[in-house]
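The chain below stands alone and is given in structure tokens; this is the form predicted alone.
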Amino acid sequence: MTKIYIAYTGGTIGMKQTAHGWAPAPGYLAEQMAAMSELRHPSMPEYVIDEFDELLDSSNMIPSDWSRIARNIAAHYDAYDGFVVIHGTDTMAYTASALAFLLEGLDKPVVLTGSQIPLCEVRNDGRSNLVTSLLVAATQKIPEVTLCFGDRLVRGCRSVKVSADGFDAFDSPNFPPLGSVGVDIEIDWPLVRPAPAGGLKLDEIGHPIVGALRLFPGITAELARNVLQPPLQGLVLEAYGVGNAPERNAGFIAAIREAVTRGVVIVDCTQCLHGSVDLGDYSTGSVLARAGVISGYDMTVEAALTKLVYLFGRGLSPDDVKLQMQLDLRGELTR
């Protein structure tokens, strides 16, 4: 029988109501799942659920937690056929992106899921998300980190949370879903990346200092300099349209140029949900390119930020990080 390992990190799906709102409760999710007759059906795989010592609302996730999840999967990698990571929705797209980079050489399915309504509620989305994710991990040999939610299965490093309260909470705006969930689970196999040779290699990420800055009309040079000051190593600049910025704001452009000269890697991603950065389209984009900013192409902000963490965390130089940021490592970008 196929064996699936469930890493339970926390999130809405296993929460209980408290005096201060919904909060993770140790042991509660396993209790709820044990009562689900669907999970005992002959078509379902055997599973083991490993509840993390500290269950987190995903708003509390930090990069060291991404490493902790990756290490947990690596430690159980040889003993199981697939993996499901149960996670809160708020930062699930960041974790899905980070795991895609950290789990180099992955040749087994790793599926992230969760819910918008706790499993203990009569009406919830957790049941179907759990069942579907377990079936995907057990029957669809996708050698990638994916995110399964609602009626979509998307590549982890292409995922974005697009709804705070809808059941179709995640999308893949710049790349088609890898699969759709309806009467059948249908995988678009030509879109799935081939299994790499060489086996799993776990990359640790250390504690690099990276950040993100969203442009807005009237942004000041002082604000930019405050964000860009040492010890910052990398920045995702969320720019307008195809990567444009206020070229009339000479102080802002100077702050960008000064940071790049110090070795800060600044990656230009669009604020738009769909589309790609092209720093040569407008003078307001080319001014950033001349200042040393590099294009993030069609990467999500989540993918760009976690990729910076991953690359700097491996000890790469700024020049090497710039080079790798513009290469497609895990299916995260299209050039």
Second form
Amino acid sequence: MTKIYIAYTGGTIGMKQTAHGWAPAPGYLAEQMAAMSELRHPSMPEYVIDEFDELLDSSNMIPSDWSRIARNIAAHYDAYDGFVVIHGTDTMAYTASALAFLLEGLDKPVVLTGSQIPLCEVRNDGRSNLVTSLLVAATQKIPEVTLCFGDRLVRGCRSVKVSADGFDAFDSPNFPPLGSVGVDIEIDWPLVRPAPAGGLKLDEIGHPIVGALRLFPGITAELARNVLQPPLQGLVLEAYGVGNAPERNAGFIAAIREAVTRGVVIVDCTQCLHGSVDLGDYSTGSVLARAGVISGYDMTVEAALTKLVYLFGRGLSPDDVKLQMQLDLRGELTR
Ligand code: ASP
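Starting from the form predicted alone above, please write out the structure of the form predicted in complex with aspartic acid (ASP).
Let us now look at the entire complex, which starts with that chain.
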């Protein structure tokens, strides 16, 4: 029988109402799942639930939690056919992106899911997300980190949370979904990456200092300088349109140039949901390229940020980080 390892990290799906609002409660998700007769159906896989010692609202997640999930998967890798990570929706796209980078050589399915309404509510999306994710992990041999939510299955390192309250809360704006969830679960196999040879290799990462800065009209040089101060190693610059910035703000551009000269890797991503950065298109973009900013192409901010953590976390030099940031490592960017 197919065996699935469930890493339960927290999130709305297993939450209970408390005096301060919804919060995860130890053992509660397992209790709810034990009462779901559909999980005992013969078509369902066998599963074990490994519950985090401290269940988290995903707003509390930090990069060491990504490493912890990756280590749990690696430790159980040979004994299971597939993996489901139950996670809060708020930062699920970051964790999905981070796991894609951390789990190098992955050749088994890892599916992240959660819900907008807890399982304990009569009307909820957790039930179907859970059943579908378990089935995907058990029956679809997708050698990738994916995110299964509502009506679609998307590549983890392309995922973005697009709705705070809708059931189809995640999208993959710059890459087609890997699958659709309707009457049938249909996988678009030509889009799925081939299983890499060599087996799983988990990279331990340190604690690099990276950040993100969203441009807005009126942003000052002083603000940029403050953000770019040492010990910052990498920054995702969320720029306008195809990657443009206020060229006429000489102080701002100087702050960027100075940081690049100090070795800070600045990656330009667009604030737009769809489309790619092209720093050669406008004078307001090429000014950044001349200052040493690199293009993030069509990477999501979530993928760019977690990729910086992954690369700097492995001790790569700024030049190597720059090089790798512009390469497609896990299907996260199109050039
Ligand atoms: N705040 C919750 C979390 O991200 C939201 C959810 O799970 O939907 O953990």
